[in-house]
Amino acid sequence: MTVFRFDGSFDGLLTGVFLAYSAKKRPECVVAPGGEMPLFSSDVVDVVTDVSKSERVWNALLRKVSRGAASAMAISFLCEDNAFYTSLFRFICRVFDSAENVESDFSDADLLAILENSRRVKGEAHRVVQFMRFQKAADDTYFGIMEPRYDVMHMAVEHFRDRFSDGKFIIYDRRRDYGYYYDGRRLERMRLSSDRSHMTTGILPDDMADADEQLFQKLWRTYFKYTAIPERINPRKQRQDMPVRFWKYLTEKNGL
């Protein structure tokens, strides 16, 4: 059985299918880092990540598909899914092969994990526009944290910046330490160090929050308990459309 271990990039799977085609190989499973070998691994490729190779495959990929199917392919690589790799990678490789395009043809089981899995990601990523919160700090940045399940930042900070483009604000990825900051003209990709209490807790402390970002919270707090209907307390629906998981970091329900 040939496998392709790769670095567990989307540039490192694009230059496993230059290869397939440039080698005249085909791998029965694709591997990242960290995903499981196959038990009668006989042939083992290690693809190395070539970036000009990737764009070609890129670029010749969307030649063959539209661009909202192209960009379903990328963002459902982000659904870090070790047993989708060869899913995504096999689907690939059949655009390639065939001579019509098959972006449509929804009886392919591969296809249909692609559109899934994208969908989960957008998923998260427009949780992460839901369920972002900013506290004000005392330098009037506004600061937000969370930890979405998937690699997603980047497809949510657009939206920031355009909603609070007057304004100066933090938007952090905890689970994998890197955020944007906006300083009002540019955004930036950055890091904070990890000794700061606010970066566990997700809660600024007191000295360094705005004046008034105690009474807002509580406000919020306040209006989120009595906008409720008491004849209809429905814990279950809340809790479905509203994951526990992202609690933590709600205002209205890291339980202050």
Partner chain sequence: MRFGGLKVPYICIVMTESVIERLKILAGAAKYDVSCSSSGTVRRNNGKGVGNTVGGIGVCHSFADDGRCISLLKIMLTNYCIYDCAYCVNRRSNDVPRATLSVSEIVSVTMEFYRRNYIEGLFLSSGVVRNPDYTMERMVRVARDLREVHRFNGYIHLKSIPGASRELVNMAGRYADRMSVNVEIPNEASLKYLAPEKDHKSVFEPMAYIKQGVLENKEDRRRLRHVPRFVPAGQSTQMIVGASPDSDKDILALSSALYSTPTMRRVYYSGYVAVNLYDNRLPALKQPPLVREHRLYQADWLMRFYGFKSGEIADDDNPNLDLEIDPKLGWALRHPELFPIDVNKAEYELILRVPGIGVKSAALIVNARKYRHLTSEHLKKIGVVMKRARYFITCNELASACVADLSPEYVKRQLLSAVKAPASSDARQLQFDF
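Could I see the form predicted on its own next, after the form predicted in complex with its partner chain?
The text that comes after this line covers the one chain and nothing more.
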């Protein structure tokens, strides 16, 4: 069994596609770091990511499928599911191998997996927009932290840049340990030191928070509590619409 082992990036996966055609070697399995190697892998090829090669594959892909289908492939990759990478790789190869349009062949299990994972990733990006809660720091920067299931911060950040306009904010993915800082003009990817309490709890300490932050948090919790209609409280529906995994960083779900 031939296995392609790549670095876990989308460019790395596309470089693997380039290698499959240039070396005339088609893998039965594609594995990223942390993925489980097949038991009987006799030929393991380490793919060295080459952006120039991945761009050639991507541009060729755009000539073969619609932009919507290409976008679904790129977005589905963000599900970070090692078991899915082989399906995505296999479908991309099928696009190049077929003279016909395969993006509407809904009998293809690989295509269905791409569409389903794309839907899940986009849904998670929407939840980041919904459930991100900001705290105002002493320097007027608004700080928000989450642990999304998928790697979607770059999909959500444009919403916050439009919302804040010329304001300053940080949104941070605690699970993947990176975020974005916007200073009112430029947007930069960043990493923060993880040795401060707010990186674990999501709550800015008093020496970092704006003087009125605690007051505004209390007002928001009070509003959340007293606008609820006791007779219509439905915990099951609430967990469905607001998954418990987000509650850790929700102001209204802490401190009541």
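For the two forms, the rigid core is made up of the largest set of C-alpha atoms that agree within 1.5 Å on superposition. Positions refer to the first chain, counted from 1. None of the values given here were measured: they were computed from a predicted structure.
With the core superposed, residue 58 shows a C-alpha displacement below 2 Å between the two forms. Annotation: Cα of residue 210 displaced by at least 2 Å between the two forms, core superposition.
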